[in-house]
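The data below hold one chain only, encoded as C-alpha cells and taken in the form predicted alone.
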Amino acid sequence: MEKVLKKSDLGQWVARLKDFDLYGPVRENNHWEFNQISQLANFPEDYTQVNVPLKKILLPNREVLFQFEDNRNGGPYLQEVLPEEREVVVFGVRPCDARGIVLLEKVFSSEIPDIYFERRRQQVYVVGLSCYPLPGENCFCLSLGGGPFSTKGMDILLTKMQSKYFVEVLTPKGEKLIKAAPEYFFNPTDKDQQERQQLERKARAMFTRQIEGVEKIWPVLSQMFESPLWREESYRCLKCGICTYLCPTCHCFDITDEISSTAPLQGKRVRVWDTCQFPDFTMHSSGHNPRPDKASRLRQRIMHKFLYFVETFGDIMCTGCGRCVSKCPVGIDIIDILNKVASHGA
C-alpha cells in the first residue's frame, strides 16, 4: 500500500502513537543516536545514520537474562528476567539498518529462537527513511544487493519529497500505525509516484564506493585462509571492537554471572556484546588460543562475515553501511580488503 504524507502532518501522526514508545535519531555532540523521544515534528536535514545501529534495541549491549539468590533458608531462588511487554516504533530507520535485523533473524531466529531477541522483534515496528539526497561516504550497499530505497526489514518507508513523504506501507505492522491517524495520509498521484522513482535513481548515483566483482568473493575466500593479506592489512589494528560493536549485523556476545558485593549470595547473570577482534575471544581455559593475533582475527571476521555465513544461512553478513570504515581510527578498509580478495579470482 502505497500513501502520501504532509511534512506538516508528522508530528501530529507520531502524536497519535502515544500507546508505544518512540524513538528517533538524536544529535549527541557529533553525531546521531537512536533514543526515546516524545515528539517528532520533521527528520533534520543533516541526518545521514545513527552511530549505534537498530540491533542496540533488539539485542541490547547488556542485558539480564535472570537473577538468583541462595538464601540459606528458603532454599536457591531464581528468576528469569524477560523484555518488558511494551511496543516501540523506530523513526528514521536507514534501509542498511533495517536489512540488518533481517540477518540477525536468520541467527535469533531460526531452528531454537532467541526468547529475548523475538520477544523485542515483535515488538519493534520499523519506520525506515530512504537516503535520499544523504548516503554516507563509505556506504556500499548496493555492492550487496541493497540499495537507498531498499525495504527488507521494514514497516513502514518514508521517502522526502518537497513537500511531503512518500509513505510504502508494508507489513501488517505498518498499517496499524496507519490507521492510528488514516486522515493524514492520501493516495500518491501519477506525479508523486514519478517524483520518488527519480529519487531513487538519482539516489543510487550518487554512490561512489563498491566492491568489484563481490560474486567471486566466497569462492576465493575458501583458498585463502593462509595468505598473507590478513598479516598486511591488520598491522594497523587497535583491537578496539569498533568495526564490530557499531556493525549492524555483528552479534558476537558474552555471558557473565555477577555476584554483589554487598550480598555474596546473590546475582544476576548478563548477556554483553563481544567481538571476535579481541584477544580473549576464543582463549581457552587451558591458555591455548587458536587466534593468537591480529591477523588471524581480522580473517576470522572477514571470513565470518563473507563465507561462513553465506554457507550456512545463504547470505553475506554485511549490509554495506560503512561504518567500519568511516569509525576505524586508523583506517583499516574493508572495501579495499575485498575488492583485493576478488582480485585473486580475477
Given for the second form:
Amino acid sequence: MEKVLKKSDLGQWVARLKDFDLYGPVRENNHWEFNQISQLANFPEDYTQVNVPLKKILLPNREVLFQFEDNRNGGPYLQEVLPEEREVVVFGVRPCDARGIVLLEKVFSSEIPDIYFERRRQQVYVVGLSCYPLPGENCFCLSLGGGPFSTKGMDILLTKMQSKYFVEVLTPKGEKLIKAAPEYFFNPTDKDQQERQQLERKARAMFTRQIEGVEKIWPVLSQMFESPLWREESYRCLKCGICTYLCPTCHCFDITDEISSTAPLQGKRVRVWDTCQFPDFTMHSSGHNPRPDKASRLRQRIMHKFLYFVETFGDIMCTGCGRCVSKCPVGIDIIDILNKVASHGA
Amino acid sequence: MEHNPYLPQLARIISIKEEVGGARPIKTFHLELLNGHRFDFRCGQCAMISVFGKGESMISISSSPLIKEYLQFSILKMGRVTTALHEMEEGSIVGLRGPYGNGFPLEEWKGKNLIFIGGGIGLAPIWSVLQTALRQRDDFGQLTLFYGARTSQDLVFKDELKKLKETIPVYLSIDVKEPGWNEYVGFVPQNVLDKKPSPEKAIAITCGPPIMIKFVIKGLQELGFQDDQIFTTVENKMKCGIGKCGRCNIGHHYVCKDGPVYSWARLKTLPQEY
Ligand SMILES: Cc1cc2nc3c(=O)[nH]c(=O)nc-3n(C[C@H](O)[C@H](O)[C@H](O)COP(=O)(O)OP(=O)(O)OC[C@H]3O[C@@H](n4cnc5c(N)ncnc54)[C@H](O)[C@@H]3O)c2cc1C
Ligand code: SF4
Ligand code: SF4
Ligand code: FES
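One more: the block was the form predicted alone; return the form predicted together with the partner chain.
Now the full complex is given, and it begins with the chain already shown.
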C-alpha cells in the first residue's frame, strides 16, 4: 500500500501512537543514536545514520537471561527473565540497518529459536527512512543487493519529498500504525510517484564506493584461507572491536554470571556483546588459541560475512552500512579488502 | 510454554570420585536431574554444566545413554567453573542444559571392530561409546582400547580399566618410564603403531590433545585406515551450545551443533581452526 503524508502532519500521526514506546534518532554530542522520544516533528536535515545500529533494540548489549538465588530448602532457585512486553516503534531506520534485522533473524529464529530475540522482534515496528542524499561517505549497500530505498526488514518506508513523505506500507504491522491516524494519509498522485522514483534514481547514482564483482567474492574466498592478504590488511588493527560492535549484523555474544551477593548467593546470568576481534574470544583455558593472531581474526570477520554465512544461509552477512570503515580508528577498510579479494578471482 | 534454550535444569551431584590428584586433578561426577526428569542423549554428546555465580562449561557425557540412573562427567580442573565444580560436595546442586552436538554414528558401526584411542581426559567421550558397545556386545565385532597419559597417576578410570582388561584387549601407555610400570612406555600414537590394529572392517575413534590426535591419524593412515574409518572429536571454546553466540566455528561449521564428532574425511576439508 502506498500513501503520502504531509510533512507537517508527521508529528500529529506520531502523537497518536500512544500505545507504543517510541524511538527515533537523537543527537548526542557529535553523533546520532536511537533513543526513546516522546514526539517527532521531523527528521532533521543533518540526520545521517545512528552510531549504534538498530540491533541494540533486538539484541541489547547487556541482557539478563535469568536470575538465580539460594533458597533455604537446598540449592539455587532460578527465575527466568524474559523481555518486557512493550511494543516499540523505531523511526528513521536506514535500509542497511533494517536489512540487518533480516540477517539476524536467520541466526536467531532458525533451528532452536532464541526466545529473547523472538519476543523483541515481534514487538518492534520498523519505520524506515530512505537515503537521499546518502547518509555516509562509505555507504556501499548497492553492491550487496541492497539500496538506498530498500524495504527489507521494514514495516513502513518513508521518503522525504518536497512537501510530503511518500509512505510505503509494507506489512500488517505497518498498516496498524497507519490506522492509528488514517485521516492524515492520502493516496499518492502520479506526480508524487514520479517524485519518489526520481529521488531513488538520483540516490542510486550517488554512490562513490562499491565492490566490483561481488559474485566473485565467495568462490575466491574459499581458496584464500592461507592468503598473505589477512596479515597485510590486519597488522595495524588495535583489537578494539568497534568494527563488530557497531555492525548491524554482527551478533556474537558472551554469557557470564554477575553476582550481587555471595551468601546467600544471588545473581544474574547475562549475555553481553562480544567480538571475534578480541584474542580471548576463542582462547581455551589451556592457553591454546585456534585464532592466535590479528590476521586470523580479520580473516574470520571477512569469511564469516562473505563465505560461511553464504554457505549456511545463502546470503551475505553485511548490508554495506559503511560503519566499520568510517569508525575504525586505524582505517581498516572492508570495501578495499573485498575489492582486493574480488580481483584475485579476475 | 516456549522453550528457553539458555535456562538450565537443576541437577544434584549424587557422587564424586577423585580420579587423578596433583596439579592437574580430575574428578568424576554422577548427576541426576531434580524431579526425576529424564535427560536423553547420544554417545559423544555434551552438556553445559552451570555453577551458579561462576558460569558454564561444556563437558562430554562419559556414561552410556543406556544407563538411566545417572549422567557421568569426568572433569579436569582448569579455571572458574571447573575449579568450583572440584570444590563441590555430594548433594550440591548444579545446572544442566543440553544435550549438545551430533554424537557418534553408532548405528552405522554395527558389525564393525571398534578401536578406541584415547589420551588424558579424552577418554571421557570414548568411554560413553565403549560402555554402550559393551552392553550391546552382539552388535559389534572386536573392541580394543588404547589409552595413555603423562604418568600412571594421570590415567582416569583406573579401577574400571583393570576390570575392562578381563573382557577386551586394553593397551595402556605412559609418556616416561616409571618404576613398577610394566606396560608400554611412549606416546599413544607409537603404541598404536607398535600393536598394528587391522583396518579390516574397523572404525577407529580417537580423542585427546590435538597433537596426539594429529599423530594418531597419521599412524592410522600408515596402517591402511581410510579417512572415513577414523573419527575424532573437536574442542573449541563454547558459550551458547546452539550455534548462536558465534564462538566455536570452524569455517561454516559450529562445533557445538555440527560437531564435536567428525570423521577425518570430513574434518580434513574444514579449515584448521581448532
Ligand atoms: C565439546 C567439548 C567437550 C568437552 N569435554 C570435556 C570433558 O569431558 N572434561 C573436561 O574436563 N573438559 C571438557 N571440555 C573442556 C571444558 O569445557 C573446559 O575446560 C572448561 O569450559 C573450562 O572452563 P573454566 O570455567 O574452568 O575455565 P576458564 O578458563 O575460567 O574459562 C572460562 C569460560 O571459557 C569457556 N572455555 C574455556 N576453555 C574452554 C574449552 N577448552 N572448551 C570449551 N569452552 C571453554 C567456558 O565457557 C568457560 O566457562 C570440553 C570442551 C568441549 C568444547
Ligand atoms: S561489515 Fe561493516 S559495512 Fe558491513 S554491515 Fe557490518 S559494519 Fe556495515
Ligand atoms: S575497528 Fe579497526 S582497529 Fe578496531 S578491531 Fe576493528 S579492524 Fe581492528
Ligand atoms: S557455542 Fe555458541 S555457537 Fe557454538
